[in-house]
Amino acid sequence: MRIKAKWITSPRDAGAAAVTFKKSFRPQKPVSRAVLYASAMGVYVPYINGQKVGRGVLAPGWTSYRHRVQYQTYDVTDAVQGKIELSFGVGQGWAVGYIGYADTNHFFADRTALWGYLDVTYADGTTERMITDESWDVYTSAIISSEIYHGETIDLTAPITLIGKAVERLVETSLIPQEGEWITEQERLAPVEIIHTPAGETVIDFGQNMTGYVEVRVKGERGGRIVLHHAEVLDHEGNFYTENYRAARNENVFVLSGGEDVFKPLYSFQGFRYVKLVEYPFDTVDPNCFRAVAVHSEMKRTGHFVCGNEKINQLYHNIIWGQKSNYLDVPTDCPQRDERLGWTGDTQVFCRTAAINYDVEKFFIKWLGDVALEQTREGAVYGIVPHCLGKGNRTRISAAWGDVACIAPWQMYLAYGNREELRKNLPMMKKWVDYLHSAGPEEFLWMDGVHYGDWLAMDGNPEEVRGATSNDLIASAFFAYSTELLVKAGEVLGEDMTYYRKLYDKVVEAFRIYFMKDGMPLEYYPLTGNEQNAKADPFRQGMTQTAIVLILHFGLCKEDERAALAEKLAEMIRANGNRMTTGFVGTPYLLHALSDNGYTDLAYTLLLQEKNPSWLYSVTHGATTMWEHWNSLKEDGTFWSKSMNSFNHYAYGAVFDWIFGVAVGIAPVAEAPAYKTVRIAPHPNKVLGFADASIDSRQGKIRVHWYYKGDTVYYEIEIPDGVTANLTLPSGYSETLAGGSYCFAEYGLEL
């Protein structure tokens, strides 16, 4: 069948309002199968005879629209058995509305558009297809305004009128079958409290910071208005606080029909814990009328963890909810303010933890496909993907951000063992390393870049976003790391990696010559570059926690230098009151650098630290998700800043990679990925009392449970059939385990 569907749009620009495309269809014979295919520039909802089709929301999802847009497939056989009305509601979504700090409108397209067709197979084997074309009618809708950042206005009293016939629309992008997971509604949370604030506000507390929207079920007088504003936190006086949302209004307005109404946004979502009733047409608030609906990509939960320390359990809870909140089709940095962007640095920091908690293979297949498409001809990778920040400094190419091009494909390979996906990503990895090789004036160092550096570290100035560690040191360290990962990936695939292995050796050598002396980083490095570089890197220190962590974890030191470097790192931590100073760059590897070099006890001390900066500082201050800053909320109850202070920012949740891989002791092995061979090396600690973790790997469930009875620690280990486990216990005892259940015990451990 050669009939080709067209992209169609409204004959009149609807602005921020959603429109509805409609067409009737009558099957000519008994139907054996009917399949609907649909996509949009914008966000669409399909209906047959007024009933929503499918379980997904916010379709077709967010891709690099300049290059490709997904289409979805729906089996609608049961619904297409008589005359039907097929309709699509279409709103602006990411493609057409404001995106990128809320000052970039129509970045991908200036009008919404719909594409789709209905394929019908009759019982006699003949087929018929109904396509989107100029014969479709276009109507106004009850959604009179909708924006990703600003929320949605639904007026059930608004007249629905015919705008006219659809017109064909030129859309210059590729249509691809859906690669990622469906975005779906997940948990439904009832209010835990109705709050009357000191300022006289009525606020609903759902008890959990999250991503999604509020569903309201009411019956009231026609024309009555419900206006909801959303917030993550209350201020130190207990009043509703939204300044950290910046320009994002996060306002949902519902106008009642006079009958039984159910309201929830169709083309927008919010990040929130609290909802303020700005307008409410009833004298009392019935909490049963409100439900917070969590929305995220439909990923299968694979990892589980519990221990004997309730604060660590709450930390894990916060990590899980941070991932759910920010894995909404794109790995975003935050779900609430005028951002919600696919920051590559946050992604590479967290992706290993992400693949423990959930099955994220499909999620990353889709997103890494966009990273590859948006990679520049020279091999650069932008700070966000999909890229939507326009020109200027907002497009900076930064170390530890662009390195996602090598880090994420390798971590996905370790987790899932998909050689074909690794092969598909290898050209992107090569291009990135080639870009690093030519990125600055030095052949084997990345100098003179404008980087984000050790973002939000505490050693530069606690009120600044920039850490003290030299950007050139960080960039050159990641140059070596990405090259190493490229070599590993190429060798797995049977590629000749001689050139890149030699390049790696030269990068490490150049790093050691420039940034190290006598086995230690230098105290300070002179400025190399222009004024923009100087502003991005004002401190340029080398003797920092992050610098030593990178040198240790990336193998940039000689083996006989490790002990002194680790001792220096431990000394710096202890001198800071047993606290870290690291930011986005150093924190993911900090505990590994300690435990890999004989300081597991100090790693535990950091994990259990409650003073700022620490993972438990936010827990002790009531957090239900991870915070962007170590001190997003200060001890005096004030906030770190108004302009950049998310309370749902998953990056620091990467610590669970250490909890799972070192404290509990379950880790994949590169030589046999996807947990075909697994390293079991637990590091128990009496303060935790016990730890019990498992992962539903591609091979089956792997579980380690250790617990104390007096001075004896017991280990219970479950290995699925076909998996080899290399066990090493703290006493030094080692054994190779096959599939089965095992128990071990050790007496008198120091930890």
The other form holds:
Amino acid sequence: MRIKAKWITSPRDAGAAAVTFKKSFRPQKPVSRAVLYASAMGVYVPYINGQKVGRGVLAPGWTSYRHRVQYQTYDVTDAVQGKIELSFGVGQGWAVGYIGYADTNHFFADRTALWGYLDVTYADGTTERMITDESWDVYTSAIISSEIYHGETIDLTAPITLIGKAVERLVETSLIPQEGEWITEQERLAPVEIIHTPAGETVIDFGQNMTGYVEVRVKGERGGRIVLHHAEVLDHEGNFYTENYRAARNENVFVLSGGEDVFKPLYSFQGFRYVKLVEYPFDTVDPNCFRAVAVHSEMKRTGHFVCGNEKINQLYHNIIWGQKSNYLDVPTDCPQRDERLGWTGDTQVFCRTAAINYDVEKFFIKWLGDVALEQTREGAVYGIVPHCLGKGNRTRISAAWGDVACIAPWQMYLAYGNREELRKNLPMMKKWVDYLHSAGPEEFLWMDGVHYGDWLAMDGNPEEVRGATSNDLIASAFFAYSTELLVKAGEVLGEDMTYYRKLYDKVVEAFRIYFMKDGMPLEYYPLTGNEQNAKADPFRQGMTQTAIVLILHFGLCKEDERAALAEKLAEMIRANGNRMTTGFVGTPYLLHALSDNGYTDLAYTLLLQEKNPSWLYSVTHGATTMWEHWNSLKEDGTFWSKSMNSFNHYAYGAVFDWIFGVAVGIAPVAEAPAYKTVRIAPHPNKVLGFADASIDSRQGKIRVHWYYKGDTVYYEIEIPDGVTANLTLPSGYSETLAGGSYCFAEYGLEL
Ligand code: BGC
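Alt. form predicted in complex with ligand BGC, vs. the form predicted on its own above:
Now the complete complex, all chains and molecules, led by this one.
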């Protein structure tokens, strides 16, 4: 058997500092192939003769380290043609430093550790392997402190000293080959302005809220210090504002060597648009010395969209940047404050849109693998994956959060048609539904749970995080929805789903009995028991926009009840000045519930609404990413709160799934997923002027472009060979299209 690499660590606890592991290797004969394998508890960078190996950053990425950690593979044949010095810098990263709010560190491990080996194949076919073991030397490094939340200090004057020989470390986890995408540097943004604020601060504006770090290239006196603070927004006086970062310091400190220096953090990242020069050792600020480097998972861009309304185009831009900023190996809620966590609710809300914008199949294969591993024996799925809250804390097991277990696998199946992945996820889906079946006192409802509810909805107390819709109603509605998706998935895979289909019927029946009367939800539901619920669910209403949206979209009503429900929803929206009151739970389905039930015009009105709450409110207030709250920045220039106010929270960007799937009208169908059959059903409207969208699906590019000339609307449609398109135009005209380019025109529609 080949010798196995050992997990090794520094002989002395390095604390928050990064250390370097080093060993030389001299090939015995001509090398035909050399491959390096590496992983870490922490975050590592590999080097050969001081040159970085590979394009990845923040390797090995973030998984549920208690169960598994990825290792990466690098072809280093070209570099290993003579004697080399192989070294690894290792910093704390997610595994060792603060993560899961700023009071938890060492959640996964209390020390960094390295694992790896170099496999060399000689020209004569013989092989040699160099592994990590106690023969490696460990040195201090210039990175004297690094934390994901707090930033990094790089001191190029710090003496580099030998700490000693590495020691073996017991790391109880499984090593798996890289399953997700590489995390890489993606774009480099130049400063758009150097601002001198009223408070006397020097601030660089990169013009775009984003995730990554600032790279600084300078030559100055040895020992000179650059201290950078980051911010997403300026306050209403134009001063640098960081309170919404909460405890995350986001501070990068660079100490100059005296030569040509290039600084950027190696084991940390920030969410920011603005950078304040807290200390800067030069009299003038040359913008050319600074670049903002956007870092995220290496996903292939697949979706494109443009329309005749510049504000909607900006909204789309903000949605794309929301995804870039929060798809950094794990789908996170936000990239800047002391969270940056894999919140399951945010993920299920956005995943359908995510799979239009980018190819996220691999990204989700990895993350859903962690969701499955962290699911409890009873089937519960918590609010954050990977779990990383300290002191025994867990998040809630919440409806619309845990349901990611059914929603995300199904959406990935629709987008990519990967039956094997769906099969792999089916046990997780079943366990979640079984959990719902056993949760609470009622067999076919999910009552008495403690949930996040219609998070951030405006109909409770708009200054509060809780919406008015009853948690029991939401939870039971999602019980039905998850069961429905499970049945669909099982049937696709040829499983006998009789049991779950019956369960679904029972849940819908129970929902109708308990939550509806005469085809409508009740005004109010009394508390059924749980005291904690009284706090988490103070309003318990049924006659809310979100409740009706769920009933319509999840099919919890009878067909003949739809019209009245949709009319009621429309009435409530109009009575609220053509504005929604929905939060995380209702908003993703709101426009669908309207357009599926004859109110497409009202859906457009909501889409184009600019008053708070609306999608365009943030756009008209200068947003470059999606905000956590509809009015994170209030009309009077003040902020929604100090403590919970992210300017880069993608969840509400889920509206793009309606823009793309309904307004432009391109949607996958379950019978032939991955767009092998595509539904083309545009809903043109003059308010957009034109809309042009495409997706580079696995079958090729599918494109729909509609535009107006006078009262005539034209449709240009491109379908790749081998794809069947089921076309329905607003006039009711329908046709099945094969691969090819088409043009249709309709005249005199009342649109
Ligand atoms: C996060 C949310 C998340 C929520 C749970 C927040 O702190 O930022 O996006 O889903 O907690 O309700």
